[in-house]
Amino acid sequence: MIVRPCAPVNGTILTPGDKSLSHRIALLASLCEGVSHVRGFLRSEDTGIILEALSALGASHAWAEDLLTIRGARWRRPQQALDLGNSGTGMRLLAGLLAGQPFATRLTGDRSLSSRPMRRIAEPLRLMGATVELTEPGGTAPLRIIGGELRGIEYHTPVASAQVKSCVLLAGLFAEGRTRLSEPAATRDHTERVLRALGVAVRNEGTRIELDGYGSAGPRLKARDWTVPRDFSSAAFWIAMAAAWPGARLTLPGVGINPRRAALLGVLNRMGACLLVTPEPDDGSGEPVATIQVEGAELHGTEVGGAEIPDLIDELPLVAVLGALAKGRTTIRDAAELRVKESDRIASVVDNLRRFGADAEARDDGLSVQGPVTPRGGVGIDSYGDHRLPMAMSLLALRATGPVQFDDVGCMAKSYPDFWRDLRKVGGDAG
């Protein structure tokens, strides 16, 4: 892909649906007694690799132009390994569930995913009476899981990991008694808002969260209709290239604005950045939605770090990147979970900044950028397999001197299909 440089973007956005809330719902509603109708699912590489493993439980689904259907089912032993592609929610969110399950399960991934930690949800698994078996000495995928007769455990999670939370959670479904997690710092809500929508108790303090087992034979849940809000993460690139763009201008209707995922808005404020947030009615899913407006201003570089991490973890290359084209330095701290993403955001960040002729830092935890920059046209930019990469990367790419080629951008399916069509239609030159 060729991107070159061109005049502000300028239009309306329509980002594709929440790809954490679509895997979520897809799960659940495999259990639920009935068939759901979800609109808004994203339909991209990564939920569709969660759907088909769904089937392979027993759980039906169809499409009927834009409106999913699933029908639950009570899951069955797979006949093969199911295979989860690069997807690591789909990976720890269905080993909690399939812990429950008496049936063994072997779950495979590509090359990025087996070299992603799993150690991190095979202990509490353990603990709650499950047989999880990983792959040594990097306790990583394939791994086998043996399930049923789980046990509610009290447990303090020793990473700030929604994924993990969640696995635990949705492994409490099935365990007898109360199951109990705390964490270090509050991370992304989802399941519990889903979990809720679907009517199962689950109680929050702080940072510590709760719900009751059903046992082995799990809840009774009634399937339901959804209206899937529209990613905030797909939106944040937008919302980024617009506010660090002079004469820019964007709307974006109907976003989730749940603030365990909104973070960027409150770090493009400390920036400088010109955003309308105007509310919008709640559909029924337990997600905030909302229209965000941006107008390009100039910006100005920030510090993030400490308890916002976890709320912004998946937004912190385009804050690098924000920082790259602001005034002043922009620090990124406390986010050694970067390291473990896709790729080492840490490092792959880094070495794509420099290539636009950025004065950018590598640390331990973190990175620093030094802006302005007026970005470096004729060079390559390097995807590192990570679909959020080129994304992020294509603010600076319109930008710069001259034309600027993206390698591997297929990776971007995993999220953002259609990111390149939606650049072209606000006046950006892809191609």
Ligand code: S3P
Second form
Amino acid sequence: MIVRPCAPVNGTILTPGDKSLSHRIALLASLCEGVSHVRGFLRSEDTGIILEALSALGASHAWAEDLLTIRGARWRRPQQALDLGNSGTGMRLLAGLLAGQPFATRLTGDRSLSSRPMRRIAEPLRLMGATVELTEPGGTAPLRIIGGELRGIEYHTPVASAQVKSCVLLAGLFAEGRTRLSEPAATRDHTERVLRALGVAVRNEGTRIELDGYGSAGPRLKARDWTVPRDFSSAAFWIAMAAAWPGARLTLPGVGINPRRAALLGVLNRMGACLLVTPEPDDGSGEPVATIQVEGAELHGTEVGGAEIPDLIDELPLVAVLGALAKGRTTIRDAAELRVKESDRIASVVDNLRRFGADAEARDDGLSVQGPVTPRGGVGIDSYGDHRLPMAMSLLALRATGPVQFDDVGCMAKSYPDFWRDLRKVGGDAG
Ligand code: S3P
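Given the form predicted alone above, produce the structure of the same protein in the form predicted together with the ligand.
And the full complex, kicking off with our chain again.
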């Protein structure tokens, strides 16, 4: 893909459905009694993979235009290993539910997923009574889960990870007794919201969450209809693109602004951005939704770190790009988790920023970048097979001194298959 410099973007973009929420709804709807209808479900590689895995477990689904129908079932042992592709959310959340099923399942993933840490879920699932075999010495996938009788545990997650929290909570549904969890910092709470919408009493106070298990038979959940808001993390590329580009103006309707996801808005405000967030009426998704309007401005650098990090974990590559466009220094700290995302996002972001000529430096737990840079054209960008990188780097390419070549962009289908089409819609030049 070649991206060419152009005039500031302008228009309205309808971004795809929320990936995190789509995963949770698919997983739980496939255990419900009856048929669930889902509007706004993300159609992408990651969510296609989880739907296929759920079909192999006995649930079924069908699309009618944009409406997804999921028929729940009592899960059965799959005929073969379940391949979760690139989906960390898929693998870790599914593992939690499989820990409570009376059969063995093998979970595999692609090269990137097979390098990501899985001991973080194996440990609590083992404490609950499941057998979790990690066949690789580094504690990575493939993994084999032999589910069975689980007991509730009291567990402190050493990393602030919604995937780990969700894995334990989902296993906790099939446990005898209470599962109590605490985390070092609050993480996205979509699992808790979806469970509550299904009638499960999930209690939480700050960083502590608990639920009572239903025993090995599991909960009897009734199917219902869902609406999935548009993904904040996908909207974030556009919000950041317009915010840092004087003359740009974009409108993003229907975006989920769960406070555990949308901390980028606060960061942008600190950087001097011009944003208008107008709440939309409750759409039945159980999530706050808003229209976000952005007008370009000259931004200045900022620092992000501490408890803010989990609330913008997927937007940190964008914060780095914003830092390159803003005046002054931008520093990201306390974000060592970036090392174990779809790529090592500290190394991959710094490498790509430097290709554009930015003065960027990696730290063990983050990075720093000195702006503003005039992005160099005529360079090539490496996606590292990580969907969020080319989208973040496109902000710089559109403002570069010449065309920029993007290699290996197939990975963007994981969360945002139509990104380039949407870019062209608002005046971007990508082809
Ligand atoms: C996700 C949680 C985050 C995030 C990922 C999706 C989720 O991962 O980075 O893209 O859906 O729960 P961690 O929980 O590992 O931080």
